[in-house]
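As a starting point, one isolated chain is supplied in structure tokens, in the form predicted alone.
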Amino acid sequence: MESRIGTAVGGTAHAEPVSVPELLNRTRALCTPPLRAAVARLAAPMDTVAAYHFGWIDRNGTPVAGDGGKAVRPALALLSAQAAGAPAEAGVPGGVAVELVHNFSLLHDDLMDGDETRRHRATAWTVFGPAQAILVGDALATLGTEVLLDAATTGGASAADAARAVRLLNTASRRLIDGQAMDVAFEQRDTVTVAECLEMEGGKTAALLSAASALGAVLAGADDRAADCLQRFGEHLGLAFQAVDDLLGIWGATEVTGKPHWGDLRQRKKSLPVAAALAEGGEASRELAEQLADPQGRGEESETELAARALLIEKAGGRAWTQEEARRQHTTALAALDEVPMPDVVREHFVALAEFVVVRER
């Protein structure tokens, strides 16, 4: 995807066209070295297994270029920097600070879902076991914060806006969890509703990427008003970059996803199609509560079945209302941004990025 736009990630602005992919690159570029860095910190094998999970090496401990995922918190941190009036530099330990703890939630939902694969091998509990991969997402969180203290010292914020960022992420954190939790409680429930599957996802998913959003402004001493803004763009751009993931976790090539194929039906997820298919009430919408409740071969359900499945969900307009609050919430993300003055190529950049969100494959 490409916007007519100049670079808003690490240089200056220019007329060339420049696609998302590149911005994302240049964010990497900026936030691997101070990643790693904090990675290091670990007592072994912590660090190898932080190492193996971000995909900087194999199971054996060689170095490989790994897909360390898309990098679009990161990304979003440096941007609310320039947003307000900053370098992206000064939103770099923010930018830090929220990969760390987005890959805290990672290890331990790959767990907690049994998943075996992620970005296309072997999950870090798989190949490292269970407690490890506890521990080592125990330890990221924490570094987040360690990252965003250490801001005040080497990373040109003051004090006073340190302290901020520490409490943006670690309430952003305890949302996350949050949701977390009610995502699993909702795997054991037949039906929920579609306000309480947006209320789950918006800690699960929308939490973060508002911190994300606001940190590197908040890092850069941004009012009070712009900082607020900047986390209603997050919320609403987290919530439809959930609905999509809702889809592609149903819907979405394996090959492409690097995620099992039929994972959120085989463990039952409530997620937003499924909510918005048993809101319906029509035939398919009842024969998908049926199935639902029924506690007999739960999780074991063949592909053949999961996929009659999803085609009760889309028969019963789940996967179309996903769609569409997708594009609502994207909608409403980018009204929020229109409120916080901000230079037209960081702006640019900020709407390409929540367009990639929500046209995406993996």
Second form
2 protein chains.
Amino acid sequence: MESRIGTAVGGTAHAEPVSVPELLNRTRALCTPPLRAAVARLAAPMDTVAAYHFGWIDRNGTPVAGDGGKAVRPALALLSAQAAGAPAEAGVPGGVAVELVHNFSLLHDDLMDGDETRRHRATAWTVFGPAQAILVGDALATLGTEVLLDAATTGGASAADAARAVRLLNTASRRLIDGQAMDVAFEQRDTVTVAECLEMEGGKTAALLSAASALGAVLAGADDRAADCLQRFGEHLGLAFQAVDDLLGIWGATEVTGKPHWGDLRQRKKSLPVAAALAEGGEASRELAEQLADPQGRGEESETELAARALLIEKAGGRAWTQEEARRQHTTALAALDEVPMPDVVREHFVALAEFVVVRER
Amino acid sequence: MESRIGTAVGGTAHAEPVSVPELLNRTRALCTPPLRAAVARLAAPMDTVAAYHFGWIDRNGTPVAGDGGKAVRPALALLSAQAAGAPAEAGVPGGVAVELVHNFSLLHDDLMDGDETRRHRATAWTVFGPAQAILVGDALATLGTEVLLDAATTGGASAADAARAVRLLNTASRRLIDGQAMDVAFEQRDTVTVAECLEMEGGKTAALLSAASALGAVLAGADDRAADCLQRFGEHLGLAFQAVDDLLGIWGATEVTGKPHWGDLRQRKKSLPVAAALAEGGEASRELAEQLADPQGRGEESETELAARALLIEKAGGRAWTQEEARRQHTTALAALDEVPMPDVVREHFVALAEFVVVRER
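What's the form predicted together with a further copy of the same chain like, now that we've got the form predicted alone?
Okay, now the whole complex, with that chain kicking things off.
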């Protein structure tokens, strides 16, 4: 396929984004209208529940001005289309589909986990009830498949490539569900191993970033080898992303993350720093294990106690190990990217986006 | 494609089933092993929850001898492959996929509706908790798509036909979800129109029977016209099936249906006989409307009061209208079947199965 990089947006090379914020803005400009159109296909009242969940309206139905989220997943889908020599637009069905599947999982996970807020807003199940959260999650999952199949009838992809894209997304959905199943099972346990934690995070975070990084390329007809490399890039980027998330969940400043102080520790979340600290086996590690095995005071720890626990995790090497793990995964991701031939400007975008994802404060 | 009817099972014409029970037995023999294999791919503990839901094990994990359900949906899928001139085996991925999607919807619906028993057994969410019911439902839905895509790699279908099959199933899933959304919304209302009731039942029952009736044919490479006719056959058969179900929900003998006496009336379910009776407008119709609008005594009606309500529905013509509707839909289904050329033995099976579905006592 002839390379059309530089003419993808607006028909001139000048339109190619020059920064990550510009890249994300372009992504939202291309993906939000078809995402809204897909959601508008849902029967009432599911369309309203979905629009609330996406942050487009408030609980009274009044439109809300929002940035529509970070849009990292659809940005990867658009870049992967460009990597295959197609315009960014060819990746749009992939970008829309990953957003739909991501939000299907958020709707169901929030309900299963009993989470009452997400990004400072009441979660959908608390506003519209559990039945609507289940229904709308189910509907978004099927819409994701529909959008990819439509790419073959209206979006310029071949039927075979649309089917490859559906398989890619469906496999990611299965891993998402497996990851959430592990997360739910871990709730009942005092400890998890680093390997279990990585497998869970592979499902909950890496699977969809992996699919996103290849979906646009697959829709644009890329060969399996290129698609595999792009998937590996997304997989390792996802693991790096989650390692950073786990660090911020303990040591991130509340005013930046928007999450409660020591929230992950208070919930006794089985995150990488904790699993790594428990695996270390020294004095701090053993003391941490004792604290986590103690059913007393669960969820009622004081700020001081939680700060002391964070220090134990750090002393047992959990913080340093996770920082190193994030760097390792980031490096492995970039190595996978190097295996795929693509226009320089596209590679630069991928690298900048990976940096943005891994080096962040929230 | 060369017709292989008669050699589909066992290699001889004698192996072709000669009765509906034999047809259903053959269906279970062909579809249950791959269905179990698909479910076994789920990560623990979801595989156990699914096996319990399907009735293969009890709550302690002990294997249970069961007939595996009526298997009408997979039987339709297998017949539709034969209608397209392929062996019944070519429809197996379709049969497995519709069972997976059907059970995804049962798992989620039972939770949403708060139903504590299904076929005399405790529902999965009451045994394993709501989170497992959500997760396993999600997993079965994705498995359904996976099984159809696998048909292209291992089952002999072309990639394009597998993609057509995925679209067929995905559209049915969307309608299933829409139907359940209507059902949930109707819970808050005193009355629904006949048209609304038919639309809801079209989603909840007819959509999947419609997809089942064409999935095998699509996997076997049937043209769009044949697939459309088979879908219409399944659609009208589904509406006939649901009309009969609605009649049995009010006038079926408890010892035969296994459902509580007057259960549908006690729950004030918006079924066809009720909607038709309300639409009639005469004296009995108005009295019925008054009773249903009265919030007093909801769910606490005596047997005598419910028997009187059933009589009101009958007086207002709701029973006769629904009986006539079942006959009408059955006739329309058979007319659609007549439009598709197929071997006589396959048509006879379709006709016998349709008769079995519509003329039943449970």
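Because the structure is predicted, anything quoted here is derived from the model rather than measured. Residue numbers count along the first chain shown, from 1. In this text, the rigid core denotes the largest set of C-alpha atoms whose superposition between the two forms falls within 1.5 Å.
Peer 1: Any CA movement of 2 Å or more for Arg164 between the two forms, core superposed?
Peer 2: No: Arg164 shifts by under 2 Å between the two forms.
Peer 1: Given a superposition on the rigid core, I'd like a yes or no on whether Glu325 shifts its C-alpha by 2 Å or more between the two forms.
Peer 2: Where the cores coincide, Glu325 shows only a C-alpha shift between the two forms that is less than 2 Å.
Peer 1: Has the Cα of Arg266 moved 2 Å or more between the two forms, judged after a core fit?
Peer 2: Yes, its C-alpha moves 2 Å or more.
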